[in-house]
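Next up: a single chain in structure tokens, the form predicted alone.
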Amino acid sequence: MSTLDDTQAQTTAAGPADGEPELAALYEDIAAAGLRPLWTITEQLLTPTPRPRAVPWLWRSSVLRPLAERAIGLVPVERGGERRVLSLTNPGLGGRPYAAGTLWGAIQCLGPRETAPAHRHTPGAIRFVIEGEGVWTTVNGDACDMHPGDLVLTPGGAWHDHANGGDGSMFWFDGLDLPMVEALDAIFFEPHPELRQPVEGEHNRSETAYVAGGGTAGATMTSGSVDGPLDAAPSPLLVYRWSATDEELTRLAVEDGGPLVSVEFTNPHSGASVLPTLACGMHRLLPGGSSAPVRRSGNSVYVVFRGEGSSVIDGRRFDWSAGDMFVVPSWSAAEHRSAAGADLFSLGDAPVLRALGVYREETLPEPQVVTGVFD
């Protein structure tokens, strides 16, 4: 978008400086008095379809997983610093820390017997692991075992903290609604009083409690359309285990067929997605397959958690394998293959369109062209 200045010289060219001298000291004084005349930028802020200003990228498992290993040993988690992550910057947003516009993503790493210190605040956070094992992170006092491949939610406003029992490192992708949250001028953080916050009876409490509840796995997923009801308040049950997202995946392939099978992790209790403003989600390639180009308003994120292959999206080529990270932005036409088959865990924004009534997507007739490759 065009700065005041830019705007008011890009009018100016158009004739009012020489021509209009009346009408050139209008803008003059409009500008001085800190506003600007919607007649000239009304192209700018009212686009026929969203332009985003972060552009698809792809952040390889190669570069991150090296660096994240360094910061290990060279960077102590402690007070003051809070969490040893490493976050997506797409080269298209300025310098920021953001994956997209909405969206934060994050490789975050704890090594051997440590602790990543308890706080809180209001944006809201998931946790997908991708390697390792013996951590826990504690949400509100339940303290929920981690595996790679499990989904861990911490909702805005919960008291959590990560620790590491075992003699290995953990990797794991963070996603955060923190840009939003940012753009609402709603940022509240605060560390806890003590570095880690009691744990309140056994391991993985809301799972407990789901399951002696008469829950069922299939209730925390829906490979359907989460069009309602909407819900403002967090999914109860804070963790969502790989072994029952295989299973579905695995049954939904067999009874589809493919060439693409996905599931939403939702509120089990109102069947909304996990937390207000974020999706997530777990798709499966089947070998072979080659998903329809699809347009969604909104952003996403896509961790690559088993398998290779390659997503086209805008007309580019990014290949990836297990470990990568990449983003789609909003309205960016992707599609998906995989000659061995392929398992993308995704987060989306896309609760926040649906409760606004601005949520779309297009499913394009044709395969896009590839008209460049990332390198």
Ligand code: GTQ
The other form holds:
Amino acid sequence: MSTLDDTQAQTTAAGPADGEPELAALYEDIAAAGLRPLWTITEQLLTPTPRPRAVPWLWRSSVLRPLAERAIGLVPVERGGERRVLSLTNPGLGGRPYAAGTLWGAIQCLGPRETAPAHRHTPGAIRFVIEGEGVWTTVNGDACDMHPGDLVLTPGGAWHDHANGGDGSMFWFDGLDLPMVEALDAIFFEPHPELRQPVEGEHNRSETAYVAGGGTAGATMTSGSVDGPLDAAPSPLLVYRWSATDEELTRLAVEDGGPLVSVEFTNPHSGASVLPTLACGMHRLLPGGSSAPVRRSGNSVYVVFRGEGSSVIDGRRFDWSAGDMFVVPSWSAAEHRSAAGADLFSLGDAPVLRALGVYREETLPEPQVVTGVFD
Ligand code: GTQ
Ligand code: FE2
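Alongside the form predicted alone that was just displayed, please also present the structure of the form predicted together with this ligand.
Time for the whole complex; same chain goes first.
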């Protein structure tokens, strides 16, 4: 049996050609000509359902946080390295530094008074703040203050640096479409001539402009998920505040009853996902509630913002608490519950799948049978 990655099986003409010299020679000549016979790999290529190489996985805050702190003490943030970031490395991906095949997920941290140098690149990024105060991310001259629970966008091509003007350390989640842009062979990167790009005017200009234009906080998100046209133009709003998200989830919980209420952050001008490649959402599990088991094509990374609970992913239970991060790979069944209530941030690649017409989701009729526990 040859695997997709294993050309050895072809060049040695093992398998189907055993004992048939002419056929063996054919396989050898096919391989030597830089060709692969589809009939030997059809079932690995055209699988009945997605077979992501990424596996369901969880990184605990109790592990992430101390490592990030040690890095703050030992590793300076400098040009070249650019960022003090620990990337979620999914064990299914053969050492590639990605949370899932299409998604970069990471914890980033800055100590007091540090600046992560200004640069720009084609991959787009989102930041979801976990802990700390005092940092702002400057995006094309607009300094966006960051507080726990806030979502900050740095769209592809935008200059960005992170500056800590405070006396404490800060920790946040980074989500990027880096693996997708890499797969498209379209990575471009450029350092800014200055360590910090100039800040133009007051902080939070995109937010101020949005409010001045009559925009309201609730209109920056939609319940459920965005299903509309993809908008390649970056969202003019760069910050989504936790207070607004919290308010909207509270409203939905009253209106809806739960057990799970969800919002997706949107580009307020078009209603599209926050970035053309990435969708961001926040999900509130109401106390004692259990969400229906769902599977979706496309990968997702979750960050636990508040509370604790558990998720069953493909039959295995993952127990989590605030600051933990976990991956639900494409087409894995996932259901979530929390005894006392919890808030989960999500990052997903669904906008790309929807734009290409390959998005699917289904709700399973029964809760999953738990066959193991992740630890
Ligand atoms: O903060 O600019 O996690 O460029 C990976 C690449 C963060 C960033 C990451 C980046 C950044
Ligand atoms: Fe960056």
